[in-house]
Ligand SMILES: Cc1cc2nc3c(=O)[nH]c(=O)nc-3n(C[C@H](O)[C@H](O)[C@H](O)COP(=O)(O)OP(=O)(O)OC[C@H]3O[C@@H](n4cnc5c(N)ncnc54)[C@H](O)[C@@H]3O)c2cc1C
Amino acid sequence: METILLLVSTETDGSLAVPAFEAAGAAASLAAALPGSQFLAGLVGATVQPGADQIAACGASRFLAVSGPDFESSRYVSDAAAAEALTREARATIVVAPATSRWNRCLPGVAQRVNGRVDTHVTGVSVTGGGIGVSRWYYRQRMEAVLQRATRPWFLLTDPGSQPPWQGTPGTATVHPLTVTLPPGGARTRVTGVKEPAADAQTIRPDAGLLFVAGAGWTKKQADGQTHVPEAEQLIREFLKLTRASLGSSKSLVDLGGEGQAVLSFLTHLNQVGQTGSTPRHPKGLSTCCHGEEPHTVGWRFIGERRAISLDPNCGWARGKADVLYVTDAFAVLRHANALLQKTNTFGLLVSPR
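Could you show the structure of that chain by itself, in the form predicted alone?
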């Protein structure tokens, strides 16, 4: 009989973020598929009651918590101590947690402490013939494997965006607190503040409803034989501001600076999508001025609806890699789109968050 522990961390106000609800959905579905299993929830944070109340109806029989000022911010020592205490208290055989930077960093170490195993980047959890299998992609999302393990406890870190979030009515959860004492020097690392770009300057938004990808064509010579990089920057910035979309790019565009060519100043390697970059998950994606070649489009594997704008009707996007290809000038499209967005939320359905 399996004992499933949902392990999540709360935000500064005690609430849960979207990845936590996704992990809750995976854990609840797994418990429902395993008759006779036990399902518990474990929360970590400065305060946890609001988050526990949000998932009070998820089906967990007990809500365990490690809370206090020492557990507000992400820190390996405190997070690992809290996760270990919750795992041992629950006597968990399966631990499901969101693959956030906080849990990705410490749970492999916790698995070693409790003589367990861990799998990261889990994109699916299923039960076949009474056995648990987890799906995971390899080789830049070109091969998918289903893994099974006999070792327990087994820690599963689910990729954000890969699981349907748990949805239910908030209630009032009875939380059982655990006392965790950090070792000497365990609170030595402290978060003294948060630096982040202004809302209008933020370009990477994992929860955005739309991924807008800029390709190298934005910096090439246009129909008049001239480059228009400043205008390209202005159009893209305005579109991102009006739609709250997330910005991606191809490696070719990011690396143009090393070749002495003009680049879009706000792009970094963090914006890369594809074989050498990230594999984001958004309901919709719009590629502009990209060729649609395999190294780039492999990063679009989990985008729900893919559209592209290109002047080349024979580019890679036209070969089955895009649901819709617009053969037109991206400069003209964005000028018109921005004008419409200034007046009305014409693209509301396109950019609404999941």
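Positions refer to the first chain, counted from 1. Rigid core here is just the name for the largest C-alpha set that superposes within 1.5 Å across the two forms. Every value quoted in this text rests on a predicted model; they were computed, and no experiment measured them. First, how it differs from the form predicted together with the named molecule.
Once both forms are fitted on their rigid core, the CA atom of residue 212 lies 2 Å or more apart between these two forms. When the rigid core is held fixed, the Cα atom of residue 297 travels 2 angstroms or more between these two forms. After superposition on the rigid core, displacement of the C-alpha of residue 250 between these two forms amounts to 2 Å or more.
Now that you have shown the form predicted alone, what about the form predicted together with the named molecule?
A single chain, with no partners or molecules, comes next.
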């Protein structure tokens, strides 16, 4: 019989973010599909009561927590100590947590401590014939496997956006606090802050309805034999401002920056989509001036509708990777699109969030 522990961390105000509700949904469904299983929740953060109250009705029979100032920031030493204590106290055989950077960093190490096993980037959890099956992708989203494990505890980190969130009315949870002390001498690592672009320069928007991808073509010589990088930058910036789309890039485009060539100033490696970049989740994606090679398009695995603009009718997008390929000049299309958006964009936000 399984004992399922939902493990979530709270935000600075003590509440839970969307990925935590998604993990709660997965844990609750798993508990429901395994008659006789036990279901507990474990919370970690500076304060936890608001978060526990948000999921008071999720079906967990006990709410355990490790809280206090030492557990506010996302840091291996404190998060691992907290998660280990919660796992042991719950006698968990299955631990479900969201695959956020915080839990991805520490839970594999916790699995090691308790002699368990871990699967990260889980995109599906199912029960067939009483056995738990977990879906995840291999070779950078190129093939999907369903696997089962005999070893317990088994840690499952569910990818944000892959699970329906638990929905229910908040209540009042009785939280059982655990005392966890950090190693003697305290932590040798201190989180000092977060580095992010200014709000108006932030181009990565995980909740955006549209992913806009810029490829290296924006920096290449155009029909007149010249490059037009400043105009490309201005067109893309304008388009992002008008649509609130999230900006992705091909590797070639971001790499050009490292080689000292003129590229779009607001791009970094964080924008890179693909094999050695990210695999974002958005309902729609628009690729521009990008060839659609396999190492790039594997990063589009979780993009719903896909359209591309490229001068090359034989590019990768044409070969079944996009729903629509527009063979034309992206500069001209964006000029017209921006004008159109500006003219009709009286209400600001056009792209409906997920």
